[in-house]
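Have a look below at one chain only, the form predicted on its own, in structure tokens format.
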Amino acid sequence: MKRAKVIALTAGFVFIMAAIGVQALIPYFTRDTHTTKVSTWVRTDLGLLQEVDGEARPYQGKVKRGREIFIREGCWYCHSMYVRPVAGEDRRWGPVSQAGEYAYDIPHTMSTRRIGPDIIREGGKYGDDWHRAHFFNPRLVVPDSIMPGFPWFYKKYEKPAEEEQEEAGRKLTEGERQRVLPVESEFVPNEDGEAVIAFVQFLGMNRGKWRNAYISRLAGEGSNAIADNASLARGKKSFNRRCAGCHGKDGKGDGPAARFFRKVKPRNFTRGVFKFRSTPTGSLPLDTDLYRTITIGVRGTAMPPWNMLPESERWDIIQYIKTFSPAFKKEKPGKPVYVPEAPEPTPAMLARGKNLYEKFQCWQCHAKDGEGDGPAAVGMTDDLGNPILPANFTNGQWKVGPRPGDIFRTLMTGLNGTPMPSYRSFLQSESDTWALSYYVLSFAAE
């Protein structure tokens, strides 16, 4: 029996410092392991996307308070941050995890639950709209979560005074941009929870712009589908469970989440109105059009992109969309923009492009640097009134999709309902529409 206990305590000890050395000591001692290398893709000159190698980034300002608080609220019991290098974690999640994207981790967050999603790709797979809606009651965008609410990170919000909302004639702060449109609900966050927020959307961004080259490889047409009665009921089901949140189970835009947001206001399903179309102005949508748009979101707003859900499902609530608007039994899409196979760009097609922006005064809204911050931009409103801010080039975040032919597309179609028009009769050749194509992509080069 003594014997017994002896060859248990002598196991159990040989166990522990096995533990030890290969989850502590190993790692520690692995030259690999204090890498900063990354793999990270960027945009270059000519606006084409690149994967070169690169320095992960240390936390650090607002960024490295909310890790801190992260860390103190036990977030990663329940996130992991490692997406595994096993088949599907990649199409998933992203792209696999590096050594050096954990270079400046201390404490480790790793974790190894998942009793919520993996959360190392989540920087800008949402708008910080979503995350001010979701971290005030994670069920009004997600009805299925167990997450708990966070009402601690939020504060009465307080109207900015009338001065700060007159603009005109100088550059906009980036505090100030986010202000511009009004925000509805009665809390915003505080420092804590715009801290988090920052926190969670500088995660995975040591990848660089990845996700666009991950967003262009989803963004395939897809098949259609037929409306049936089954899948009108299929698809109101699955409408109700994951779009409600914002657009309102009657499709006015008008959820519970969508009070939160203060920079693009939830689309309003029964107007028959959409940005986002292959189809000339003023044009319904193709199918397969608000297929692309559920399928990669919207970036930068808080439109998530979709692609998780089986196809069937993506064509069943596209079929439930449409029966609110009347338009979608009245009127049939128009002919779809031919859009052909992207050149590849030269410093020649760039410079046209230059010439192009300049002469359709691009820049009156979206300013000489792209910035969408231009002279005209101060006040702009869309079809309904409500305030509306230019894209901003330089941050890759393309609404309408991060290909050559998605701004080729935009160009010659315009955003319906906004003061985007489409520049079809004036782009003289599918040259000069390429030329500004790469120019307008060639702003958010590093």
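If you're wondering where the values come from, they're calculated on a predicted model, not measured in any experiment. Take the two forms, superpose them, and find the largest set of C-alpha atoms that agree within 1.5 Å; that set is the rigid core. Residue numbers count along the first chain shown, from 1. What changes on going to the form predicted in complex with the partner chain:
Comparing the forms between these two forms, the C-alpha position of Q428 differs by less than 2 angstroms, with the core used for superposition.
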Given for the second form:
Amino acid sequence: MKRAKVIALTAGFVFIMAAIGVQALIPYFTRDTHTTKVSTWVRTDLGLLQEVDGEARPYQGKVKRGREIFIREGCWYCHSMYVRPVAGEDRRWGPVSQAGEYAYDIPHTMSTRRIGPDIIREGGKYGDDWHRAHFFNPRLVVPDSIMPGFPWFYKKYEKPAEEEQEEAGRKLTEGERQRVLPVESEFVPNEDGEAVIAFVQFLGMNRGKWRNAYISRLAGEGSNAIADNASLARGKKSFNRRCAGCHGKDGKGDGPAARFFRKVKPRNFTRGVFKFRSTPTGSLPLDTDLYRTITIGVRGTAMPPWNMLPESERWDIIQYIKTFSPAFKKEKPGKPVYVPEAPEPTPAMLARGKNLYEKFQCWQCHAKDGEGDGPAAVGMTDDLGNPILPANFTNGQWKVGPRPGDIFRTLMTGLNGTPMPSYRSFLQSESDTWALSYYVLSFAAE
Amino acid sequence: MDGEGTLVNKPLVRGWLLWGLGWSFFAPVVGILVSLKFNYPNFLNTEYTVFGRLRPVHINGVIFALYSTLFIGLAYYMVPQITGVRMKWERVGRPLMWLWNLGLAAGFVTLALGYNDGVEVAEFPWPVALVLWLAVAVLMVQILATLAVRKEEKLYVSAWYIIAALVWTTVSLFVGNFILPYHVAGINNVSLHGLYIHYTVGLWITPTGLAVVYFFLPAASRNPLYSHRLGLLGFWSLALFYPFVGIHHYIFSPVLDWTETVAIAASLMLIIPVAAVLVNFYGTLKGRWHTFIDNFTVKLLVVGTFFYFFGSVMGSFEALRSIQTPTHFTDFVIAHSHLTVFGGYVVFALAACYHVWPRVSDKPFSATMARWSTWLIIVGITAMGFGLIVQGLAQGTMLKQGVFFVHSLDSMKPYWLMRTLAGVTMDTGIALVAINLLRGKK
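Can I get the form predicted in complex with the partner chain as well, since the one above is the form predicted on its own?
What follows is the entire complex, opening with the chain shown before.
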């Protein structure tokens, strides 16, 4: 009998307890493992990006509910949730994970497998619209995806009672902020669906505006490609695999996923009108402009950053996109705006920016507090007649790009096809343009 | 050790093995369904059978239903013979069997309904987990009580493993099911979970599986154990190192680096128990290798030791940071789990069934069918194991070179189809074992 007791106590009990003690209890009593500190990127009052010490936030409300559904559906079996400091993962997904980001995880969902992509940096990568289409059927937007669809996250769409029609000077209603396009799909996410989307959008947000810093590094411009038959054929193939779900096989912006979108419609390439350019108002964009948009995506919309797609594939797609509109055959893009090296911002510069914001009545659309719901915002449409909202500067999502130069460029060129004009003839000097750019960025200050 | 005539409660063993053989149809078939979803994502995609709800049914099905049920049945066969006395409180065995198996069945239903605790390998909701935990605890008490009144003075190797495994698992199931889902936040939850995952495979499946081989290899080949000392070395090195390895599941994560390093070192040390055990097994067959030809228990045990060796050594090296860099998160890891759990331990349990079932049911089995099933199992697990290794290395190196994620996924699709075919092959093999035993020789 003696020996059985020895085995049960020594091998059975003492050894396992020793391991739990060393590997779990000692770490548990190490203060570092309970940290809620994370490094986070913020926009300063001067409109600059800075990495500072921050605090992780707990899961609350809709996000918490979304996390419960995420666990219930076993999403975590396929989606790992940490970025390792090896194998180029910080270039692929974003900044390497920190302990504090997991401070409120019980149980943790780091996972042991990556059948789908890692999603700890997913928040803000795709707009809500993209997720609304993707959860319904992932192959609408990613034809090669093997993720299951979750139709039980959806309900039949019922038209809301007609909202009051516009009076001059009225503020946007909450409904208008959430949904500016008429809902075309028969199904819209139910509470579970919206909660999961909220959870996914929360992922990585403890690191603040890291994506702005990350995109700023990505947006460098590579070589230009020539549109020969081979590159057009490759471009077509890639376009049909990666882009057609939203933009449609004919580039009309009417792909099957687009009917789920409530904020911004996919670009219709046949019209040859592009918002984000370095060329003058009304002109076609340069290839490098399209490359920048594809690479960094359009924040807040369904257009994700495609920085991991091989460069050559991006250039091929650009050549193919240009075949949708006859404009590219007939015209040449105008002379691009020169965006000089950004100066260091100063409080005086910001004050000057504020004056210009008043002077040019930017607040008519973008509002005094930069939230994009100024008096003129109600009932605004783009040149297709679709409802459109002025940009909200406070959420830190910059469709044009997050760098001061991106704002500078937009002020000089305007956004074709939208009510946003070019201020080139009003802005007297480079320093004025920088002042206004930094002032606009500073709306996103914490 | 041919005391089954008077010592073993045959109907009890039969009952447990019957349930275990039943689960051996169920869990692998769920695996096939899950694997088909990789190539046909719309296949069987309902709220209750979506990938994320079916996958835990497969994994818990293999670990707790298929393997564990067979093992408990075998334990009721082995312990009386090791001790020379009938099982203490024998009558507990049957209610325990119903509790365990109906608990598992309820667990699979609740998983499909979406009650998932979110802890990998401890997904069952707490009432089900409580049932399983109590069953293991009762079994531990029962076996310890039997050992206390034993007639054989010397304690045989298998008994060491069984005792230790039951104590370990009583502790680890508690940690996994009652601490991890509710307490300990953040990276401490991650560390503890790493330990827990590996306790399930390393401190339950491994020691119980080795107990089975230590018992049935000498019994079936009719040769005494090669070396008691090697047995000691194998057992104590396992007991010492295995509890420390679990954190190798989260290397390069934000958990404390030194705990990862300890886990990696311990993982490499596991080569010692693996080598000790294998030398002991092959030594036992010295002069009796001809039994490998016509005795299906010996044949399958030896086949199993090959996959056990390969899978275990692979696991040790897999823990190295340099190997993890490309392979972690890929199918390389899945290759390791299938090679060890299926190729090793499930095969050990099936081998033992070839020995036990005819003795407790008086039904001989068909040698032709046994030959077919053996080949199907060998071909199936080999194809799956090596296919997944190549696949994992391929995707891992692709991603390391910066390939677009969807491109890498796309190039995995042919491999996944082959994996399904390999799965069908090995599952047909197991099904034939069960059918052969239950039907008897016609």
